[in-house]
Amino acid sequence: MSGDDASASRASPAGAGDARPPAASGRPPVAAVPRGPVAVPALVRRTLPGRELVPVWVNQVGGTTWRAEDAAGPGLHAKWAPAGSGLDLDAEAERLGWLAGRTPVPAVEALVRDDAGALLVTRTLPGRSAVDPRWLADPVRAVTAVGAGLRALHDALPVDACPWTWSAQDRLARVRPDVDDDVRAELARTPDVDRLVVCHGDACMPNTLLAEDGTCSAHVDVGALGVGDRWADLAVASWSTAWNVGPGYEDLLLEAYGVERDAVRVAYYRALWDAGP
C-alpha cells in the first residue's frame, strides 16, 4: 500500500504503488514518480557516495526510492524511510532474504539507519514495471504478465515455511482507527479461505516488473508478504488495473491467473484493504 520500491532497471515507474483507487477511501493517492527536484537524506548520500543519485518514486508518508548510478559498479536502488512513518523496512529486509532462491527479488545489500530514518539498498533488476510507459501503451499483455506472475508467485512459495501472516484475522487487528463500527461489524464476517497462499501483499501492478518479451520476471515491494487466502492479493491486483490502465481489464487478470471471478471475496478483501492502515 505504501509501494514504493523501484528496484527495475529504468526510472519510469518501475517497482512499486497503492493499488487503492482515488475513490476508496476518499484519499488521494500521492505515491508518485516525482515530476520535480527531491532533496537527497543525508543517509543516503553517505552509504551510496560518489554515485548519481536518481528519484524514481515518493510514497504518501514522504518515503523516497532512488536509482544510484555508477558506470564503475554494480546498478543498485536505495528505499529510504523517513522516522515516524511507519515504513517497516526490517520486515522487507528480512522478507526479501527468505525470498532469495524461491522466486525472483531484488537481492538486499545494506540496511542501515540514523536519527533521520532507514535506508534498504537493493540490488538493482532488469526488466520495466507493468505501469511503465512502455507497458501502459500495451495494456492487455501488461494485465495478462500480472496475472500470470502473481499465479507463478502463488504457486512457487512454499505456505508452511512462511514465518508471516496477511490472514484476515490478523489485518483485523490493524483496521484504522477512523474506520466505523459498520464497516468493522462487516469486516469481522470473514469469508471462509478459498487457497491459502505466500501472499504478496501488495500485489498492485506496479509492483510487477517485466521482461522485455512481456512476461513477468520478478515482484518487488514485498514488505507485507505473508500467509493469506489468495484473494486478499487477487481482488487487489485485479483492482489495480482499474487505476493504473482504465476499466475493462479486471477479469483479464484474473484470466490470466486462471480463476474466475469471486465476487464476494473481492469485495471483501478490498473493503479490508481500504480500512487498513
Ligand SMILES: Nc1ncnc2c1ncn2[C@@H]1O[C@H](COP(=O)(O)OP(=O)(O)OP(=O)(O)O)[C@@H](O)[C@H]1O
Second form
Amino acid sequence: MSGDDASASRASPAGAGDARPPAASGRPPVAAVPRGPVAVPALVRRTLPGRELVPVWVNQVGGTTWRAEDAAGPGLHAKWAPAGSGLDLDAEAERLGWLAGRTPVPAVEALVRDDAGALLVTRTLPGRSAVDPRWLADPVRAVTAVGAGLRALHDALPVDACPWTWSAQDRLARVRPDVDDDVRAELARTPDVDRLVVCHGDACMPNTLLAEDGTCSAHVDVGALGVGDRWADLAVASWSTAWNVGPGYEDLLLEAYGVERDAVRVAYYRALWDAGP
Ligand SMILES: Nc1ncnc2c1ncn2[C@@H]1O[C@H](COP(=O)(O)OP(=O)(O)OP(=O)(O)O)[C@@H](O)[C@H]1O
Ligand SMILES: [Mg+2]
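Please move on to the form predicted in complex with this ligand, as the form predicted alone is already shown.
Below is the entire complex, every chain and molecule, led by the chain shown above.
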C-alpha cells in the first residue's frame, strides 16, 4: 500500500536552522525543520498507530523524520525515505547496530517498507540537535560541542573493525553525472591521508545531539559511516557551522576538535562533498 495520510501533521515550532546551503545542480531545496504541515506517509501511520506524530525534519530528497509520542511507551523517532530517493535506510540500520555500545547512537526498533518508501524506527535519545533554537542561541557552546563530539566519535571507533569505507577513492566512483570534467580532474588529485578514522559520513551540526549541559550526547544519521581521512568529516562539520550558525565559527570547531586548519584538505573534501550524490 502507498500514499500519504490525508491529514497533514503540524510541524514543531519553527526556528532551527537549515542543514545545507541552497543546493546547486538542480537539487531540491535545503533540508530543514518543517515550518508548516507535513503529510504523514501511510507507512508511518500504519507502523505507529495511536501515536502523536510530530514532523521534526524534512530532507533534501523529500524524506521526513517524525517524533512519535506515546504516553504509555518509549519515545520513538521514525525516519521515512521515499522509494527511489537514494536514501539507504538499510545501510543506516546496519551501522547503528555496529555502533551500539561503541558510541552513543539511537537503538533500532524496526525497519519496514512498502511500495512508497522505507521507514527506520529508533528509540528517541535525550538531548536536542545542535541546531535546535536552544543551541542556536548559544552558538559558541553548540559549535564547541560539535567539534569535541566529532573528536570523541573518531577516537572511540576502531578503524580495523569497521566493515565500511568512506574513502575518497570510493566516493570518486559515485560523483554525480552532471559534475564537470574540470572538477573531476581536480577531485582525482586526492591529498594523502592525514589520519584514517571511522568517519561519520555526514558530520553536520543537525546530526549532533547535545545534552542540557551543552556537551555532545549522541550522533544520528550514520548511513554513510565508514573509514576515511578525518578531514572528510572535518571539512563538512566546519562548513556546516556557516550554514547553520553563520560566518566566523569554523576555526572554533577545529579548535574544539583539537586540530589546526588544513586548508588544502578542507577545500578538497568540500569539493568532493559537493560533487557527491
Ligand atoms: N533517535 C533519535 N533521537 C533523537 N532525535 C533524533 C533521532 N533520530 C533522528 N533525530 C532527529 O531528527 C533529525 C533528522 O534525522 P536524520 O538526521 O537521521 O534525518 P535526515 O533526513 O537523514 O537528515 P539530513 O537532512 O541530514 O540528511 C536529526 O537531526 C535529529 O535532530
Ligand atoms: Mg540529518
